[in-house]
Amino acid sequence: MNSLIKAEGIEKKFGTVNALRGISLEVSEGSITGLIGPDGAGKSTMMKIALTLLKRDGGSISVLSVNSDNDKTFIRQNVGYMPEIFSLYTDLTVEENLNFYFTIHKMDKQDYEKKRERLYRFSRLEAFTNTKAGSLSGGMKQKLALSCALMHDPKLLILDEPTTGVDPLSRQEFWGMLHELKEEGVGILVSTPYMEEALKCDFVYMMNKGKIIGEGIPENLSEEFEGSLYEFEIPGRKPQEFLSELKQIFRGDSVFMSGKKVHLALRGAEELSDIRTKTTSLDPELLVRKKVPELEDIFIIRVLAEGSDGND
């Protein structure tokens, strides 16, 4: 597969803050690549550098086989982009927003009409052509924004947290649209704070504090975990209190909250009976079981490991 984005050692500072620290990544055609991480991880900054909207401080990057230093106009004209914040004109109708993007890209009117009808079928927005964008639901707004980003048939899409704040059904429909585009050969770089969405990607980069702390095929990242993960339920007690006590017993290992439960990740193997022996004194009613790690567990374990290594 052809590489649509190839970045090596990207650095970016805002004052004294290291927003990006040696980021290297690749996005290929016909694939969905995810940037996974919390707010402040550097996902949006990396995307804006790829789009030539921000200037990098170090490293190299090519987009659509073009060095971003040489032809910013070409990149901006040939990449579809959805920013994190809804950026269409809320006082214009669905039809008027599409027409505005047709004007920007200087399309032939006949081509535009064919494209518009296809986008209506694709997004299921036919019944809302005369509805103002500001009156649409969150999911419909994102479908409209995606349709506008697709107006010029880009081979590369860059989507910054496109489903944040969108209801679960609309999120599912949106991801269905992305997979349709992938099958058509479009390369997609998408950021998300949702770990369950990472499983919908072909390849993910886990980011935290401007660094990549893990990368790979989502399912494989969980399988590559070397160690043991245990889950504790503590009836009648505050989990945070138990968390603090467990950290005292297992110093140097990863102990963290997962919902209302407490997870313990050990670097080596240890029998479940030994874990029970070490922890029953904390609460004789606690329940402990061995657990297969999920992607969210892997992410937290890696974040905690970064912290224990003394990284900021």
Contents of the next structure:
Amino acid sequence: MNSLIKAEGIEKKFGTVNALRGISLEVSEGSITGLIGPDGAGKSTMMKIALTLLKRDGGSISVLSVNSDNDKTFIRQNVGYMPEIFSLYTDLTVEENLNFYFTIHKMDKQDYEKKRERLYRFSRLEAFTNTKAGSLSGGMKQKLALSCALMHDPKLLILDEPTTGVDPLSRQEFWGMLHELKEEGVGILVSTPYMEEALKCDFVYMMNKGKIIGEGIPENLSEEFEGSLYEFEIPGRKPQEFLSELKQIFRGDSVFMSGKKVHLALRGAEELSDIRTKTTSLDPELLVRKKVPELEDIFIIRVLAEGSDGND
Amino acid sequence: MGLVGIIIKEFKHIFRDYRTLMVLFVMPISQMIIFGYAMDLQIKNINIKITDYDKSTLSRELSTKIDGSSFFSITSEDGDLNELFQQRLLHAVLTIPVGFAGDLNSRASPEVDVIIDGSDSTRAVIIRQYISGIIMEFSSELRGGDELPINIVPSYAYNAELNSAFFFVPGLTALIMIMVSALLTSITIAREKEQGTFDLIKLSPVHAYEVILGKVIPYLILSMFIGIFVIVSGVFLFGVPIRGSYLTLLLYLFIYCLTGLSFGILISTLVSTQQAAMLIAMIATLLPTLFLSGFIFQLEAMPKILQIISWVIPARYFLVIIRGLMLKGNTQGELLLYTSMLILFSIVFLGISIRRFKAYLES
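Alright, leaving the form predicted alone aside, put up the form predicted in complex with the partner chain.
Below: every chain and molecule of the assembly, starting with the one above.
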């Protein structure tokens, strides 16, 4: 498979803040590559560097097989981009926005009808042709933004948190569209703060504080975890109430909240009975279970491990 | 084509934001009406009290003459003069002494006493001029007009009645047009920067000049409509004439709007928020135009340094143009120098803007 983005050791500083600290990543044709991580991890910065909208301070990057120092214009005009904030004209209708992006891409006028039909069929926005973009729902806005990004048939799509703040149903629909595009051979780099969306990617990079703390095929990432994970719960009590006690008992290991439960990640394997004996001093109603780690657990374990290594 | 697409899009923005559109037309009109009443150079309804100690036919004639003038109304308010002045019931007091008629008849020069409220010095000077004018007329009529060897009869060319509207309508047009046009373009570009829509334009093959012209052309047309509306309102509301050619006026208004819009674009290349754009555009057009264009204050009377600064104030040149065309009936050729300056400003502003904007799009 052809590589559409190949970044090596990308560095970026904003003043004294190290936004990116040696990011290396690759995006291939016909695949969805996810960047997952919290706000401030550096996902948007990395994307803007790939788009040539930001200058990097170190490392090398080639996009669409072009060195981004040599032919910025080529890269810019051949990538489809959806910024994190909705950046279409809210006072223009769906149709007018599409038409505007068609005209600024200077394509042959005769192609417009065909293109429009195709995008409408794809996005199912046909019924909203004359609706102002500002009155669309969050999900439809994103579909419109994606349609505009696809206007010039880019081989590479860069989507910055396209599903943040979008209802679950629309999110699912949106991912369906991404999979269709992938089937057509488009390479997609997409960022998301939602761990469950990472599972829909072919390959993910976990980012935190400007670094990649894990990468791989999402299913494999959790299998690669060598330690063991336990889940604690006390019926009728909030996890915050016994989190610190557990932290006391398992000093040096990763203890963190996950929903209404507290998770404990141990580097090696340990018997469930041993864990039980260690926690007898806690509430007698405490429930302990062994658990298969999810992507979110993996992410948190890696973040905590980074922190304790003193790499910060 | 990219340019046409941007122009069409811009027109849609203009017409859909009807609130702003309304403000653009209502603001100049209301400013004109406010100025129309606030800046009246003629003072009317001066309350004068006449204390006639002579009580002669001649003294009564003088009173009647004053009463008959449209500027004065005689009050019969009685009481402490100081209090009447304080309460602004009285602006002047004329005292005719005993023996006034006798002195006049014996060809002596009697003295009349006038007290004028001096708290507003401009007003006081005007009141004095009115009163002495009436008294001079009165005495010269009395003596057959041959007593005063030189009699100055001023007449004001191009503004015979010293109508203040003649003064403020062209000035206000110059002020409003530079302000509005600079605001229009600076805000529209800053808005796109702020809302991130320019990020997508950066990723398209559109050129910097297409974006700039795509912004200038629609707003040039809009500004022309506003300009015409302002001038026509001045003509109909205040009777200001247009003595020069309409076509020349339109052409020069067009050039002036272009200068203002280019200036607005230049501002927008320096800022990244709408608020900053608005603030800079307001300050950079309103104050210099009010104080350094010759609209209100005489440029010739200013210190040399301020006169030099005034050379870079576009309104300074347009003021000469519009006063020349509305009041004097100047021809196109007579105003060429001033127009050339405006063209020069536009070229410089647009040139710098396109360069800066190109760098921005490529950054």
